[in-house]
Amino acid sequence: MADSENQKFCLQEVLDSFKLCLSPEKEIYIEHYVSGWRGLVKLLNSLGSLFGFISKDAVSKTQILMNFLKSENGPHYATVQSMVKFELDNELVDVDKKGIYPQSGCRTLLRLHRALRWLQLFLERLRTSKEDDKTSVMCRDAYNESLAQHHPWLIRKSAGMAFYSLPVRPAFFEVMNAGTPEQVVDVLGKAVPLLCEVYQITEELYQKHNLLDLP
């Protein structure tokens, strides 16, 4: 398969990865979470270089998590739940904002978690949109509702410019690489609730352990 084909976004691939993400006990497998994010990075990259400010950060964060997964402590990083327990039990998280562990698994995942909320909200708006709805407005509203509150002014400004460069809805549906507009809406109808469930489980876990404001 050509390299360009490997880099092409496929909505079904993201759906498949996030399907594998949840165990029967609703634990989140980090390996599949990372795999799902690699698919979402392809989406960001397909939208143009202006989205690089988010996709580059997501790539570096997924790599940090994979490094943990391959380390001698790898078994503790099999799921989000086991990672949180391991890092809290061993005081490897900057709960007191000391800045000693800037690349802890918990902090790293939190950055992806926040961005996942934005993409989930955007894809849900896309799913329920009409043919002449503007993708730029959908993306901006989703961003303002989620990720914007965690970004400094300069990044928010860059994001605003990036949204205006988004393709119109029919072209965006082609980027999804999932067939006709009706088929795209159908796959989004399966993918978005999954993203939402993974987000919600993580949110509640982090809330329980006071990890939502890690520096």
Ligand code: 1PZ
Second form
Amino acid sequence: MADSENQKFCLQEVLDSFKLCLSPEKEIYIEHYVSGWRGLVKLLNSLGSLFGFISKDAVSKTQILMNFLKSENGPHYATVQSMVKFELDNELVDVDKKGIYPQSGCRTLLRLHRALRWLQLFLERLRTSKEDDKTSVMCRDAYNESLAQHHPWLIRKSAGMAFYSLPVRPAFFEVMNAGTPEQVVDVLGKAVPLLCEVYQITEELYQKHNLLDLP
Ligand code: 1PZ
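With the form predicted on its own done, generate the form predicted in complex with this ligand in the same format.
Below, the chain from earlier opens the complete complex, with every other chain and molecule after it.
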């Protein structure tokens, strides 16, 4: 396959990765979680340079997790559950906010986890939208309800500007590369509950271990 083909966003592919990331025991495989995000980055990259700073951050977070997975401690990073256990048992997390481990797996995944909430809200709005509804408004509302609460003013401003440049709904559906608008809506109907489940499992795990506010 040509490189350009490899880089093209495909909604179904992202759905498949998030499907694969759930084990029968409802553990979350980091490898597939990361490849879901990598798939989404392709979409971001096709939206133009205003989204570059978001894409860069998402890539860097996925890279940190991949590096753990490839390290000698790799087996401990197979699932979110095993990562949390390993990093807590070995005191590799800034639970008392000392800022010694600014790149722990737990805090890095928490950033993606919060973004997953935005994604879920945005895709649900997109799924139930009408033809002339504005993607920028759907995106902004989803952001204000979720991620924005964790971002400082400058990032909120830059994100807000990027949202204005989003393509209109029919063009955005084209970029999603999942067939006709009806087919896109159909795939979204499968994707949203799945993202919701992955989000919920992580949320409960992080809550149980008091990790939801990691600096
Ligand atoms: C379709 C339109 C896409 C809009 C994307 C909406 C999300 C806006 C997120 C703005 C993130 C700005 C860049 C970096 C922010 C970081 O400071 C934070 C916190 O990390 P820290 O500084 O503590 O290390 N990073 C994040 O919140 C993670 C953001 C990941 C965003 C992934 C978006 C993927 C979009 C998929 C497109 C469908």
